Structures are given as C-alpha cells and as structure tokens.
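Next comes just one chain, in structure tokens: the form predicted on its own.
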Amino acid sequence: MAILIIASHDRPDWWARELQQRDPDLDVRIWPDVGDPADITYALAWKPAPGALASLSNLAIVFSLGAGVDHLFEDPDFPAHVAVVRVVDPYLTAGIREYVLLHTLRYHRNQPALDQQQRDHVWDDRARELRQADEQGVGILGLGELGQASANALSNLKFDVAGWSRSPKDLPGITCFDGRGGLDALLGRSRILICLLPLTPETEGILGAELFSRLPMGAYLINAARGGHMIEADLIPALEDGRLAHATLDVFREEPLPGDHPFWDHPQITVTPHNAAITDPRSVVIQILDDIGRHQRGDALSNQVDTRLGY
C-alpha cells in the first residue's frame, strides 16, 4: 500500500510530512515520482493531469484537496471504479465563513460605495439605503458544508437569511427552497446572492443573464465556490445596466485571472485570487487517515461522494 500526493500547486512537500508525522511506517509518494503504480492504493489530488489517475492500476480512493469534487471529473479517463471522498475540513469552512461574512457586511453597509467616494474625494455622510439587517435579504445557492455554515453565521447577525439546494434541507432559522420553483422565489428575494455550490453539469453556467434578471435591481453578487458558475460574458452587462450593483468574485473560469481580464479593473467587481478559503493538512490529513483505516476494515467511507451526481 503506497499513497501518492498529485498536486504540484498545492503544497505537496506539506502533506506529505503531516501525513509522515501521525505514521512513520507510510509510504507516501510525490508526483511524478510514483515508483511502481502497481503500489498506489490512495490517492490525495487537486487538479490531477489528465489520464494520471488511470494510470494507477489498483488505486482504490482518492480524496479530493478542496471542497469540490469537479477538478476530478473532467478528467475524461477517470476511472469510475474509485471511490472519491471530499475532505471537510474546519478551517475550510471557517475560511468560507469568513469570506461570507466579510463581503456580505461589505454591501450591507454599502461599502464599495463609499469606497468609490474616497476615491472621488467626496465626502456625503447620508446613507444612500439605510437598512437593517433583519431587512436585508440574503440569499445561499448551495446548503451544504461551507452553504449551512454561511447561512448560521449570518443568521446569528440578524440577516434575512434564504438558502437553495436540490434537495429539500430543514435548517432552523433559515428559510430553505429547493427545486426550480423554489430557485424563483429565492432570487426574488435576495439582496446579496452569495453561491456556494457544487459545480456539476446542472449548475455550469448558472450564474448569468437569466438567472440575473429574476434578482431585485440593484442586487448584490458573491461567487465563492467554482469560476465554470459564472456566465463571465454576462455579468458586466448586468452590472452596466442596474442589474447588479456590485460582485465579488474569489473563483473564475482561467486562473489565475489573465492580466488583461476586463474583471480587474471594473469599478463594480471585486477581484480576489481564489483564497477565501484553503485547505490546512494539519487538519485534513486526520480525517484521510481515518478513512484508510476505514477502508481496510471494510467500514462505510466518511463523506464519499455520489459520482453521478457530482457531490
């Protein structure tokens, strides 16, 4: 039993000597030094190279290093054989908790526009739409890990607080919809749109024209899950037009961002380099040592996701 590491951007070195501390006796292997693939029966992955993991004749499971899953499934040699499993990791989703917080508080205290009033060296001390936060609408896409932890946190300020997901959640204090009917009433009612979720073929491209135009005028946009949500063609129409006031965007389709992306210097959108949250092995490697110890015991995977859904 060997475990490989196949994640050249995303500390490598780091993984390997947590996983080494909490076992000695592991055999653990970096990218591309693999040795005999014969011996991989683990895998820890973001964004393999295509075919890579087919390569690994007896690989059993491979735990994704983030919240998604989708870096793996556009691999189209993916072995389906394998089981995969989703790391959840507290600081991830302290991370994304945060990230939420920040820039919902951002637009619910009108923020950028005071931003753009120093810049203008403008000084008005009227608010330009004084609201409360139990009048602020605030909508989830995505009831998940990081969406659940969000939508608490925000509840515990006092915002009018809507989630969405596929599949019905019942979450105290929280106003849950799922369903396409259930999508039409939470963008009607959403403020802040903040998304949060899984990138599956169902949501590519969910956020744009459309979906934008069932949104109050004036809303406010925050994309912290995958860059393939965004329609990128069709927010700055929305953001000329009234649609949208502001967005803020952490995740994009090319990354990093191209220098010459219109995104940088839009007024309206607030650019972040995809770090609203990053996976700690200090943490992770617990639950990945876990589940090895699960597997060879035939016990049930923690967390293993559904692969013909995506999540």
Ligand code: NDP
Second form
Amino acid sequence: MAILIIASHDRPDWWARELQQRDPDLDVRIWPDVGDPADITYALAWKPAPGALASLSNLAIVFSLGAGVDHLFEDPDFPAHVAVVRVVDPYLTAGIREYVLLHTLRYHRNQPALDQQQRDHVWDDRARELRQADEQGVGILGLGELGQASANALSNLKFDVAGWSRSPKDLPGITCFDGRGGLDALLGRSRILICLLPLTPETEGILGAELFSRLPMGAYLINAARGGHMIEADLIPALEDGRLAHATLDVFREEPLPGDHPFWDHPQITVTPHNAAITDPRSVVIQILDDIGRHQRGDALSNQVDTRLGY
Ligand code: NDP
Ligand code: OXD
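Given the form predicted on its own above, I would also like to look at the protein as it appears in the form predicted together with the ligand.
Full assembly next; the chain just shown is listed first.
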C-alpha cells in the first residue's frame, strides 16, 4: 500500500512531511516518481494531469486537496470506480467565512465608493447612505459546509440572509430557497450576492447576464467558488450599465489571472489570488489518515463525494 501525492501547485513535500510525521512507516511517493504504479492505493491530488489517476491500476481512493472536486472530474479519463473524498476542515471553513464577512461588510459600509471619494479628495452624499444590517438582503448561492457557515456568521451580524441549494433546507435565521424555482426569489432580494456553489455541469456559467438581470439594480457580487461559474464577458457590461455596482472575485477561468486581463484594472472589480481559504495540511492529513484507516477496516468514508452529482 503506497500513497501518491499529485499536487504540483500545492507544496507536495509539505504534504509528504505531514503524513510521515504522523506515521513514519507510510510509503509516500510524490508525482512523477511513482515507482510501480500498481503499488498505489491512495492518491492525494490537486489538479492532477489528465490520465495520471487512470494509470494507477490499484487506486482505491482519491483525496482532493481542497473542498472542490471539479479539478478531478475535468479529466476525461478519471477512473469512475475510484472513491473520491474532499476536504471539510474547520480552518478552510473559517477562511471562507472571513472572506465573506470582510467583503460583505465592505459593501454594506459602502467602502468601494468611499475609497474612490478619498482618491478624489471629496465626500459626496453616498458617504451617508448607510443601511441597517437587517435592511441589507444578502443571498448565498450554495448552502453546504461553506455557505451555511457564512450564512450563520452574517445572520449573527443581523443581516437579512437567504440561501439557495439543490435540495430543500430549513435553517434557523436563514430564508431558504431551493431548485430552479427558488432562484428568482433569492435573486430578487439579494443586494449582495455570494457564490459558494460547487462547479458542476448544472452550475457552470450561472453568474452571467441573465442572472444579473434578476438582481436589484446596483447589486454587489462576491464569487469565492470557481471561475467557471462566471461568464466573464458578461461582467464588465453589467458593471458599466449599473446593474452591478461592484464585484469581488477570488476565482477565475484562468488562474493565475493573466497579466493583461481587464479585471485587474477595472475600478469596480476587486481581485484576490484564489486565497479565500487555503487548505492546511496540518489538519487535513489527520482526516486523510482517519479515512485510510476506515477504508482498511471496511468502514464508511467521511466526506465522500457523490460522483454522480459531481460534488
Ligand atoms: P458543499 O458540497 O458542502 O455545498 C454545496 C452547496 O451547493 C450545497 O448546498 C448544494 O445543495 C448546493 N448546490 C450544488 N449544486 C446545486 C445546484 N445545481 N443548484 C442549487 N444548489 C446547488 O460544498 P462546500 O460548501 O464545501 O464548497 C463549495 C465550493 O466552494 C467548493 O466546491 C469550491 O469550488 C469552493 N471553494 C473555494 C475556495 C476558495 O479558496 N475560493 C475554498 C474552498 C472551496 P444541497 O445542499 O442540496 O446538496
Ligand atoms: C478548494 C479551494 O476547493 O481551495 O478547497 O478552492
């Protein structure tokens, strides 16, 4: 039984060190030094090269090194019989919650307009246009681990929070909508819209002109999910015709964001480098080793992804 780490962009040696500190007997290998591919039972992967996982004939579980698993399923040769486990981790959840609070409060307090006024050396009326939190409709697309943590934190600050999921939910203090039918109702009340959906064929391109047209005029957008949720060509027109006031984006179709991309310099766009939450190997390897133990005992895995749904 050997563990392979395929994480070319994500410090593979750090993951190997954390695993071996916890169990020095583990046979840990780092891609591309696989040795005999038939030895590999478990893979820890972030954006593996297409076909890499299919080449491992005895692979039983792929551990995504993040909460999202779209980076695995975009491989056309992804081995369908292999179990997929994703990260659900308190540090990751805290990172997203902080990001959502930071940028929601920034919008709630009208900070982008105030920053511009400071640059112009003048305060205008917008400096006094502040609402109460309970008058601020915040909508969250996705009410899973990260969406619920963010919704609860915003609700504790008295925001008027609603969320949207695939299946119906009943969450204290949160107005819950589900399915395509529920989306309109959520959008119509969301002056600040936050995307925390997984990227699947159903959610790809959801953030586009059609959705923007159903938000209140001058709404704010925060996308901390995936670049594939956004139809990028639709964003700047929506900002320039006033449909959207500002957008904060952590994720992009191409990452890192190319140097000549128009989002860098647009005055109504804030970009961050896909760092809303960072997976911390120190806590995540504990879960991975726990799941390996479960697998060897024949017990159910924690945080196993439904490969039919893609999240
Ligand atoms: P979860 O799987 O816990 O939650 C996903 C939520 O989205 C669920 O509420 C689910 O509904 C809902 N959903 C899925 N498909 C649909 C659909 N077609 N229509 C409506 N709702 C839908 O995921 P997490 O909260 O853990 O993570 C969400 C995403 O955040 C990740 O997939 C990843 O892409 C992104 N992410 C980004 C990070 C960053 O640094 N920027 C860091 C970590 C994650 P239901 O509850 O009914 O299943
Ligand atoms: C994740 C991410 O999916 O960091 O965890 O994007």
